[in-house]
Structure formats: structure tokens, C-alpha cells
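Given next, in C-alpha cells, is a single chain: the form predicted on its own.
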Amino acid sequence: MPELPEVETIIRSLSSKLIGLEGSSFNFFFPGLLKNNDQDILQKLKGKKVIHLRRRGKWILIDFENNLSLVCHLKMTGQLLFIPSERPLDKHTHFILSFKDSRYELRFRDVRKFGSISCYPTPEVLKFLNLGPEPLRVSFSHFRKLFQGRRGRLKNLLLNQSFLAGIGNIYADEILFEAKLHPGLPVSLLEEEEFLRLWKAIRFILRMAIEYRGTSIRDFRDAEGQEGDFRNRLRVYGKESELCSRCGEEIERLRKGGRSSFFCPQCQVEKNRGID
């Protein structure tokens, strides 16, 4: 699933292309893509210009001048592509937004059909998403307070979108390796120095992943169909049995609850024995 760096890459590649364009028509080829609305509300986007693109967590928000926002989530295999309208339709294209006086159009492609599109009043859109703070904007003091009253395992908490918005499985593993923290560490055992290491690791990994335009492992492409390059800089995710770049120990894979975590047992020492 595209995570914060991938979605940020899409926003950056789309902004210069979409802002100022006037919506002219839309077509749904898979009605299930539209969530929580009927198509009538989208009629209000016709004749209105795009004024802003932004990201919130893993969500893409396209703001129009009539105070309505198109809200997209790519889920597992979704792609939002800005391509020439004469290009033949891919069988997995489920939505098209066309623009006045433009030979390009915005297409939503999704092999597994888990993605979604909604339309909300711009001033109200964020309350519908119910997300935690942005990881790259939260101060350390605020970050530290987020842990008050929290329980459970550290990686599970990082994946909780109401805790921090935008981190998924790939970057949680990379962040925890950078911070030298075990994915199964109970949050209650975090020490003060480890909170700072974790906060710094989140900022370092996410910023670097954005710089290298995200991670393309299977489906991720930016708005022009280009792959991200951060996959060549992954140090633990998907590296089971390979040697750790830091210490030379074999990377291990931990399976729990249908999810895999990759970590170095030497660099990320488990210290939760005796705790369920």
C-alpha cells in the first residue's frame, strides 16, 4: 500500500499539472470506487478549477474553487495517473476526470479495486478522515505526549493512523531499524532516550524516502507512471536472510497477526521477555 512518501510523491508530481485546470467531465467504470457519496455531488466539480493539492496521511486531497474536495485513497494497488486522453484505456481504469482545454486527464487505476474516491466540503474534509498528527510536522514534545496512556507493541502503534498519519508496514520496519528498536517492544518499556531516537528516525527515513520518490515494489507509480527509487535503499524490509548492513547479522522475519516485520536481531535487541 502506498504510504506517506509515495502519496507525497504523487502530490508533488500532480500539483504543477492540475492547479488551474477546470473540471469538465468525469466517468466511473466501477461505481464501487465512489464511497459515501452519490455521483450528483461530483457534478458540482464541473466548471470549477483545481486550486490546491495536499496530502493528509495516506490520503490525496484535490481542492476545487467551490469549496469541494476530491478525496482519494489508493489502498493496495491504486494509481492516480495524469496521462494523454488519447491513450487507450487500461482494463483496470475505474475513474476518469477530464479537464477543459486539456489533452490530459486524471485516471484512477486499481487492479484489486480496494481504492476509494469521495467528495466532501473542503472545510469539513479533515474531520471525516480522523487521523493523527503528521509525522514530519509533530514536535518532539508533542510526539512524546502522544504515548501517554498508550499500550501494546511499538510497531502496531506506528501503524495506527489515529496515532500518526501515513506510516505503513515498509517504513515502520525501516524506522525501527534506524532507531535500533525491536518491532515487538511493548510501548510501556520505551526509555526516554529511545523516544528521541524514534522521533529522529521517523523524520530521517520519511524525508529520505520522499527525496527518492517513494518505494516501488509492486504497483506504486507516480502520476506520470514512474517508479520510486527508495526500494534500492531499503535496509530490512523484504530482506529476510540477507546480511544486516550495519552489523552483518542475518535479517529475520517476524510473522504475527497476518503481518510480517523485518528486523535485525543484533541491532534491534528484543527486551520484552516475560511480557505478554
Second form
Amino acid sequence: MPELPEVETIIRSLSSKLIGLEGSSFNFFFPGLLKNNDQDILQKLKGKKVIHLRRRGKWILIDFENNLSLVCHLKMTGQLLFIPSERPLDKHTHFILSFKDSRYELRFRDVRKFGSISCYPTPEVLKFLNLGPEPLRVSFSHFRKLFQGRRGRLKNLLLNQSFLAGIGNIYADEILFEAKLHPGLPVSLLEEEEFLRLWKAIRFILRMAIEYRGTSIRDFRDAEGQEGDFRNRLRVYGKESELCSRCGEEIERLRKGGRSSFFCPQCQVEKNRGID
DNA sequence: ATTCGGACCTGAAAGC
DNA sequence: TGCTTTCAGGTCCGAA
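Switch from the form predicted on its own to the form predicted in complex with the DNA and give that structure.
Everything in the complex follows now, all chains and molecules, and the chain you saw is the first one.
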């Protein structure tokens, strides 16, 4: 579910509430949620305060004062909710972290159980993740260098988290539409001016999506359970057979191994450049 | 070296 | 109506 803008939205709505709170107890209802750890390490979070929340790509990092960090990935349907403890549990709540002197608690909810939580020493956390640069922080010249030695199709590269961290299926399609580039374009054929268009489109789309607090199509909710509004701004994702808002052509859908790409066949193809 | 399909899960929606 | 199939904001792994 959540890509960079959704995770950023969660972080923003959660930071001010969590920072300064002291962990008091935790509870796993689905032990498989905890990856690469046993529950013993979490005991060390009891009595420790949250000092910082961070996003890295699609990962959520919660740093505690004793140099340990909770590392969460929401995958497709995960939700991180900060809600009153008296709110009834449902069968998809897999983890609860409670805090001293707070009537709110942090709940990890995940219908499909793909999500994960683990705990690492703060200084080592980022090494495990093996992520490319942040799309909103990378300079154009750095961005341009990332393509050196890269092959394959443009959309595949945008989805590769070790290339750039945080872009998923929705925003890859929206970015490519904004940049007027075909998802299947071999990256070796990109022209100089197109790299700049792509870099600008990434910034434009992701910033706007953050401003609208993410895209809620099915499951995404922020930490308070609120939906994001970017759904209304989508121009190609999920819009097969609708008319392109730029040229009026019908939006097409390509399927590859269970995943779909939506694009405008008129706006997003120029010349024959290896696109089938 | 890339790309594709399947696996991990559940439930909503579409298809028949 | 009810049963079956398809599909989903992610990522990993192994086979073509």
C-alpha cells in the first residue's frame, strides 16, 4: 500500500505524538510480524523514550533514547495507528506498543500480514536496508549519475529501491505520465533532456502527493485513521479506458507478472525506441 | 543480466 | 443468489 508519500504522511502525523513518550509494554498477536529478531530485544525498549521518527524510502524508523530503533515496513496493507487504548481490537491488529502515562497506543494493523517489524541498534539500521538515495533529496547531477551502467526498462528501475528509495507502483505511473515517458522505455535510450524531465516529475509528483497526504484507494490511512486525498489527483493509475487529461487518448493498461502499468499511449511514446 | 511467475496472505470486486 | 476467479500502494527468490 504505502509508498513514500504515504509513509511520510504517517511520520508527520506521528512524530509530535510519539516523541518523548516512554515505552511501557508491547504485545505480539501475530509473532511472524517480528522479523530477524526475537522478542527479547524489545524488552530493552521498556522504560525508554522515543527521541526521533524517521522515514527512509518506505521504511519507518522509530529511534529510542538507548540507541535502539524499531524498523517497520507496511508492505501492501500495513497500518501504523496511534489511537486510544480503549478502541476495540480487530483480528488484523498484530502488534501493540503501549506508553507510560498515555491513553493512546501504537498499533500495527495488517490484513495481508506482509508487513514487518524489527529492532536494531540505531547506528546500524540504515546499513541493513540497502536503499538508493531519497528522491526528494537527490540533486539532478547525482540523479543523472545513478543511471550509469544501468540497463532494463525505465519503470522497473524506478521501482528498484536500491536505485531510488520510496517509489512504488502508483507514483511510478504518475511520474512517468508527468514526464511523458513510456514505462517500457529502455533506460539506455534516455536522452539528456529526458533525465531532467524525469527528475522534475519525481519531485513534482511526490511533493504534491505529500501535500495531499497520500493516496487512499483501499487500505491506506494515516496514524489517526484518516484517508489521503491524492486519489483525486491521479491522472493514469487505475484509469484504464478513461480519456487522457492531456490529449484525450484512451489510457492503456499493461500487465506484467500480476502488476499493472497505466499510461497514455499517445503522450508517453515518442518515436520507436525499443518499445514493443 | 533482465524479466517473469510464484510465494507470502486476506478480502473485495468482478465474472459467470 | 452463490460459487469461482482476479486483483491489490511490496519484496524476495528462483527459473527461463
